[in-house]
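Next comes just one chain, in structure tokens: the form predicted alone.
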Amino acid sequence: MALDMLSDVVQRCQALPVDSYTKEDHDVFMTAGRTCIEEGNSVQVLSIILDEKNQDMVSCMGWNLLPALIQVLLKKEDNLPQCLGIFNHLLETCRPKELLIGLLELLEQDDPDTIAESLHLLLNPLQKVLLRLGSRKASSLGMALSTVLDQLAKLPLPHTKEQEEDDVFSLCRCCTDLTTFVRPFVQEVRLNLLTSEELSESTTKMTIGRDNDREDELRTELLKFCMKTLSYPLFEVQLKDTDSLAVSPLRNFATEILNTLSAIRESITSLVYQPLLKRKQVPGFLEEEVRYPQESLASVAHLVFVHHLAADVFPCVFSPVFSLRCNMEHVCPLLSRREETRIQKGLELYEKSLVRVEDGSLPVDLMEIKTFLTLPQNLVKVMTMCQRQDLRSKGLKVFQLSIDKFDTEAKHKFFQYMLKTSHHSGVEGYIIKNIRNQINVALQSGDGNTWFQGVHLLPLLRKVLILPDGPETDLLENLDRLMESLNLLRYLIIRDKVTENQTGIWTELYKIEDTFMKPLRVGLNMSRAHYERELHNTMDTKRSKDKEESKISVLVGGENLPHVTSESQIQVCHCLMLKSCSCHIYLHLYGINDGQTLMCLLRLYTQLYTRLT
């Protein structure tokens, strides 16, 4: 029936004008030519679609066949051969616009893998297409490559060394399918830029003008292409080095993009540096935040920096310092995200970028960049509210590496930034951690360093050795700090001699007791007095009968947490207390005299910290 049908539209049309085509004839040609290709009926078809005497027909109606035959080329049904036949016939014969359309839709899929497949068999043919349209194929290219990476951004990422190997999403696959489909048109646009500079010299600039605008177009799509792969999936996934993987197709795929990048007159070294560098006019539609994207940049320099790709092409004549403020840039904004693998990113750019730079080098003028200031508070936010506990402990390590990195004089300021801004106990625990090693280096080294000693350093102490609220600072919430700042002090009585006093704290102690000692023993009063009462209540609590369970509950995730025992209270209590007595001992170190009593008292002190930390 369906045969029939074909047959005799095909015989009435062969009678007419192509303009001359009713709606009905092609929806008659189109639904019983998909039937005949459904039912099997290949070699009627076939043998319709190669009569010379159809071709005008083909040419203008034979797309409509593309989803039956596209069904049959995935299924790989028995009828193969046939529809392979017809399918090549049409890409050679059919307008190229409807090709191309109909192909785009085709390649739209929700399943992972018919996206995989639907993309291998059809980046070659609708590579053949855009070749077809000449030198008017620019838009028409964008608007295919748009839809391959929304159909690639579908699939899943390779996550292990062997879900990569196996290529278990076919997503590796599918981007060495998208390096074939690119490939001419990179080549395309190679020559016309060499053509272009070998005419500029004899032809008229407006010729020449009218030339290049067209291969700009093409270019801006292959630049807009490499952009988006750049950000997806290249900075989604991590990729493998040489030593853990010998072949890894998405490392084969990144370089790639850079060669294509480099191809179209794109400098890598131009795409690493811009944040510092004088920006360009670029001619074309695209306004330079849309042409070179935030991500997408940072994405080239973690390719280079972290992966050493496209090593052969980047100058090594740049400073490390200079390498360092410009991959901050693109640092800075990764650390300040929240998905897990641009802060992976973030981290791994900026440790890269310092351990080039040599230790104690960077000068206190660098301080005067925001960059500078901004980055560590998202560095902050890393290691004290990043969900995974090795990010978190990488940031630190990039951290310290930082901190290593400044010359004695940037050290203090960027300290005195630190300990203003980052309003966390931790953290600032860990900066006085850093001023004590600072102050012990400079009073072993006797190399002149006046900035962690005398004069200079005061400042620094006097920020140090305060609490933030006076008496009424919580004293829990600020322990790392407290403890920190009560092991500095007792640092600097133990190590500076009265008679010597190089750090000037012998001269600052009684600014010291009243502002720091004093307040701090009326909190650690007020707080051992309050964790008193709350013991003695809890025992009270505990021996009475009729409150043997806690009327508090909590919930979480819909459930209820088990309710806190008495001898969990009492047991906190107890912890609170002893964080208490350390430092009430602590406070009576710096004014002993007796040697005897001084050690007795110290390694007591130190028993009790251990037990805290």
The other form holds:
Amino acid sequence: MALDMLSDVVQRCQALPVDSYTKEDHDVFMTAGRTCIEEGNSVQVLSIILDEKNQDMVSCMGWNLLPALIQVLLKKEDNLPQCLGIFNHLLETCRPKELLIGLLELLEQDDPDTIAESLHLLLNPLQKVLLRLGSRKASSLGMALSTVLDQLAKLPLPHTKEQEEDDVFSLCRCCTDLTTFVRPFVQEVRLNLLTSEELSESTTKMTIGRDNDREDELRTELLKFCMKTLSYPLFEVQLKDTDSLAVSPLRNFATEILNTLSAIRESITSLVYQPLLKRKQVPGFLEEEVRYPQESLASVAHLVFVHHLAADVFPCVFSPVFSLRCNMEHVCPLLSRREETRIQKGLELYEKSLVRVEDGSLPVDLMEIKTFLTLPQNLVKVMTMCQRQDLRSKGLKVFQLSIDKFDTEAKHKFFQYMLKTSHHSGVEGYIIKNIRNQINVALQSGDGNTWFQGVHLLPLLRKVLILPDGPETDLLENLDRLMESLNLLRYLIIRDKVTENQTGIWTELYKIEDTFMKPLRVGLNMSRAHYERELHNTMDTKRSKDKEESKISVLVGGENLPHVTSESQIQVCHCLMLKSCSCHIYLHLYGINDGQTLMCLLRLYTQLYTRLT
Amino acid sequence: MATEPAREWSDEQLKSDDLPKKDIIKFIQDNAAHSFLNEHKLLGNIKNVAKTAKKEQLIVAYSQLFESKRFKGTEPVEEVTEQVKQVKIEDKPKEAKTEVVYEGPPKYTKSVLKKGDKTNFPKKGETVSCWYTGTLEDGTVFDTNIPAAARKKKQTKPLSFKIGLGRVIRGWDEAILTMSKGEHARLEIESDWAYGKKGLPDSKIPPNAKLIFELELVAVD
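Next, report the structure of the form predicted in complex with the partner chain; the form predicted alone has already been given.
After this comes the whole thing, all chains and molecules, with the earlier chain placed first.
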């Protein structure tokens, strides 16, 4: 039936000129043609399509048969060779723009399997069609690449090396196909650039002006494509190195993207160092920030410094400090992102840049650069708030590494800055521990390190040996910081002899009594009273209610606390700990005047604390 | 001993005409915190300060300095961060005003293979372009921007960068300033002025590596 209808309309149209085909002719051809293919009558359709007399009609209406053909090809049903034959003929005969629209529509699928199969099937035909567009292909290529990448984004990403090897959702295969797809266009741009260079050496540019624009457009589309892929999928996945996965399609894809950038004369070096280089404004239809998205540039830096791709073309002459400064511009925004992939890559890039720098070599004037202040703040957020424990640990490790690279004056300034701005007891405690280490180094080496001794040390000490909110300071919340402060004080008193007073602590001690020890005593008293009250209230209210079985038992004066929930028990433990500590400190610090006794008692306090935690 | 500056002059000595104002100003400028100097109007050229400040003011300032102990390095952090906030985001840090300290002989040697034009010498901050090949002492080529095929040299560009700003290894920063446009030279750079104790991890450059470059200075700004 359908075949008859098709034959009829074809015969009718043979006699007519192309522009007098009616809408009905179009519709009948399309419906009948599709039905024939669906019903398995591809042989007849093929012979109609190939018939010399029908070529005008085919070039005009043939592209409408694409959906039906692709269905057959995807499902790999019978009549495969005939459908392929029809398909190939249409690709050569129909109008490229219409074919393009038809093919792109067919790419837009929803479920991952169909997406992967469609991409695999259609990228090559798409390439053929685009090549037929000649010098007008740039915007069509852009459209095609945009659609392809949108579809690619719907495929699940492999995370482990096994997943990459198995490639169940065919993402890796699609990436490989994509490389093959863009190759001729990259080659075209490469040759264009070469030709225009040679021409500009010999003749005037007047005649080639218009072509230049078109070539620039093509280059721009490829640049856009590279920038997009650097972000997705490349910045999302964890590339495996050659040791863990010898053949990695994703690593190959990354390498190909970098090669493409080089081929279209986008210097990898310039991309990596871009934050600190003044790029000349490129007139065109893309703004700088859009043209070179921050994340894509960070991705290039990560591929170069962490995965060592493009090692052959990347110069080994830039100073480690300059590389660090540039990479910090890439890293800083990454650390303030929510996505853990971004944070991880930021930490990796920062770490790799830091290890190249010699310890104690970064001078204090670098602290005038804004990023040297904002990056540690972002890092602190990662260390304290990131959900993943391994990222928090790594953040801390990188934080210490960054501190080690500053020279002593810069460390001094950095510590002051962090004490002022981090607003987190754990971080403050960590900084204070670093201060103690630096003082230790200064006292041991006697190398005239002026920043952690004497006059310069005192302002720093004053910021450490202080209660942030006076006697009202919440001791539990500030516990980490306070413990490190007391440890530091204890260290100074033990290590620095009264007769030498290299650190200046002995002349400061009377002030510290006023600003630190006295308020601490008062605060401890207040806490003790508060927690004693809390303890009584807790035990009263909880004892009267029937609660769940407690998992831990607490002994107080030989008796078990009955009917106390684990939550309350934690509270109770805190109370008791603080109560004991404060009792002891209260008794022993009261009326202290000389450093030697203070030293003994602080030692006692520290022992006590260690025993309780 | 605490390293607080010593209070050399007694009150009598200060008041005496034998002690010139300039000496007192110099001492205070050398030892006081920036904010202290600012408040007491003691910033700037010593001669100028001496013109505007009275001896009595200086004596008072001297005493106050030791009482308040507002020596260099004791500036409150608030001031520091405020100053830091006010600094515009710059591409590069302000050039640190370092005194010219003689660090020893240069840690590189240069042999000229082909003379340059001996006129166009690059200045600090200018952009230079060069072709280069870098080898280790054992002859391993670790880096080059000269393509293997001669015809490809047309397609590649020489490496461009700003000289004298610490962007490249020190050996390059120092040596290139002595080269003129067109000069082709062989540089042997000791590791201290190259990649030092660390080398370049994960690359061909090991720790403490002396680097040898053949460098052609193609263009100067």
